[in-house]
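First comes one chain, alone, set out as structure tokens in the form predicted on its own.
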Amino acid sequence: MWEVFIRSKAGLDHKHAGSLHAADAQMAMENARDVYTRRMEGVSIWVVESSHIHASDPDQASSMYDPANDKIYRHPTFYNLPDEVKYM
């Protein structure tokens, strides 16, 4: 199983596009370009074996995320904004 990152144009950031199956990162590669491509919609390709991609717990979303909450300057909540600055 592969991890499939696209970037849409250059300067952008690889984007998570799917998963797929492939016996081998060429295979993974010529796969993500045939499904995830067919329109031209990337510049650069990215495939990661799934089994090498390490992720965060969700049931230990506490103890990884609580320790910001005592750092209020991490926070931007007291900034008073212009009302032209709008969604932020």
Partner chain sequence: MNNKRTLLDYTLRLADDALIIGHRLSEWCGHGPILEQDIALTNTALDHLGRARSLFQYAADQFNGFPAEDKKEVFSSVTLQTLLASGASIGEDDLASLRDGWDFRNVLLVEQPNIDWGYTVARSFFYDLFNYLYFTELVKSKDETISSVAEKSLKEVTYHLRWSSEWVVRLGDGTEESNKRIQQAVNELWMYTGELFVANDTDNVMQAQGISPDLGPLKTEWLARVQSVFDEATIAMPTGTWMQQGGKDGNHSEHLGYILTELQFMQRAYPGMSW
Given for the second form:
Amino acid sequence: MWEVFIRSKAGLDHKHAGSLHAADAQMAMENARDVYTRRMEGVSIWVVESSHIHASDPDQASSMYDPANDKIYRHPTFYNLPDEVKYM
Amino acid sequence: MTVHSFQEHFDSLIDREIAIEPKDWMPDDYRKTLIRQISQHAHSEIIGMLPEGNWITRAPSLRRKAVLLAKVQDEAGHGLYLYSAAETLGVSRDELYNQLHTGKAKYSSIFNYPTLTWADMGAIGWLVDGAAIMNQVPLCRASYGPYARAMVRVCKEESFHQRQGFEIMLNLSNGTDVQKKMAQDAFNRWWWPSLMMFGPPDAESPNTVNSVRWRIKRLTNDELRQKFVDVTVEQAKILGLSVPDKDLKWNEERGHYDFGVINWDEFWNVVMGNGPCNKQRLETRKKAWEDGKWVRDAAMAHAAKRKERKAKAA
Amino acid sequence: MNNKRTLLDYTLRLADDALIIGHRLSEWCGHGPILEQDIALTNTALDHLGRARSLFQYAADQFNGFPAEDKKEVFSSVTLQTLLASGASIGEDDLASLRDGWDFRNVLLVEQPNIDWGYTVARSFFYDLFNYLYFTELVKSKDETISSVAEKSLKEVTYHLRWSSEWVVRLGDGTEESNKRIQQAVNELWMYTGELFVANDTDNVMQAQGISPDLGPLKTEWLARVQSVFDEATIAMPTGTWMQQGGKDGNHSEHLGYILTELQFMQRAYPGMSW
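What about the form predicted together with the partner chain, after the form predicted on its own?
Every component of the complex follows; first up is the chain already shown.
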């Protein structure tokens, strides 16, 4: 199994498009082209063997992501600035 | 956490319409139902390639040939997306194929009907894809994330399928007498099987209650069927075709069309393997799979050799 | 044949090659050994079909511009003659569906049956490699339409060649069985490769006018590249030297008749209708 990531146009991130079967990377790359870009969906492809992806455990979601919940100061909207200040 | 609280957590995700993802805990029944539903759908796409594939080499024009080829190819793609979604639930594509080939898994019984004339390409696109889209659009919001995402892709690609089918029918019904006859003949043969596509009546559909609760089914069989009849009867008028149902009548009170009794005896027989093409369809797929074994083996063997050589060189 | 007739003959050859190989590859749709490959092969079939359509449209334009007397002489098909007698002009579908077998100009290689994945891969490899080298030169054609078709096709063909070369290697250097099968396919199809490089009268006239490339140097290059892919695939170069030919002049194998029976069925059974 391989996971396919596609950049839909220059300047954008690669995004997960789906999965497929292939014997090796070369074949996976070509299959990805034939399966996932039939409607001009992409300009660049990454393929990754599914077994190489380590996924986080959803049961640990609270310890993984909740600590970020109260770090609101990381977001620009946390800071009140007068309306007159432009371009910031 | 006890199993009890796993269940509560799962239920609360479902209630809040939050997607369930592969690594989330899920009840066994949910997993089983999903595997059954997703793989049935995948099998239907793959078997569904065959009745239309029949006409690729005989398409009446090069334009129609290109469209049909692209459409049947899309079906292969949809099968692939859906098998991939099923695989996230811990079952392999090979195992699913095996279930199909041994007759353990079912697929949409509509594909056990034959495609006899070119007009069948029109009727399939218009009616069968039309019915399929009605079934599928709600599934883009199914509770299981990988399934919903696969369905979004499927529905996006599917939108041209019904249109090309209707266009074929329109062309025929504006054509010569024999073309009109061809269109009506195809309509006569595909109308009732299309209504059967929505599955048995709600009263006899054991899976509906849980499936609706789990948002892997969002409208009941009868609701979808009624919707399909209402929409399609109007489209048939545009084509100048008559619906092969003497009991069809607009019911002012209900605001829906009443329609005749579906031959459920035929439906169950086709499901059980007695349709006109069940055996032929399955044999064709089995043959493709068995004939392809040496090719798949070669690809794996070559990949292994290459890997080994690379490791040695490093 | 006058120059116009020769250009038509040449355009039809390019179109027929594309149509017939596309037809063969499309027969795999729904029957492939691997779902992903089913999709891949269909992409290729669609590329060929697209090229065939552009070329048939060009051929139809040429034909419709012929004087009435010439039109009568070009194709002997009764159905086409009836159509012409009605004063109608012809289109891409008439050329694909109403010409008789002897008016088809494709090489014998492309009409050979799929048989199995090995034969299909071998046939594609021989043809794709030829196409790649041929279209690389054809881009320089003095005929603008042909050169623009070649330019578009070259991108497609480059991918086709990569695909078929890799499969030759995969099968050759895969299992014992796959090696045996691809070797057999290569051996049996070999005698259809010679025709690709034999110039007939049409080729000679077209080459003299700078419309088609010189086939001589292509053959050397083709052989060298076949050898290099076969080396990697551990496949032996076939030793047979006898080559079948005739397709370019309308002498086909029995297979073409069956292809046309399916391909032309609708247009012949229901003449003059639009679909």
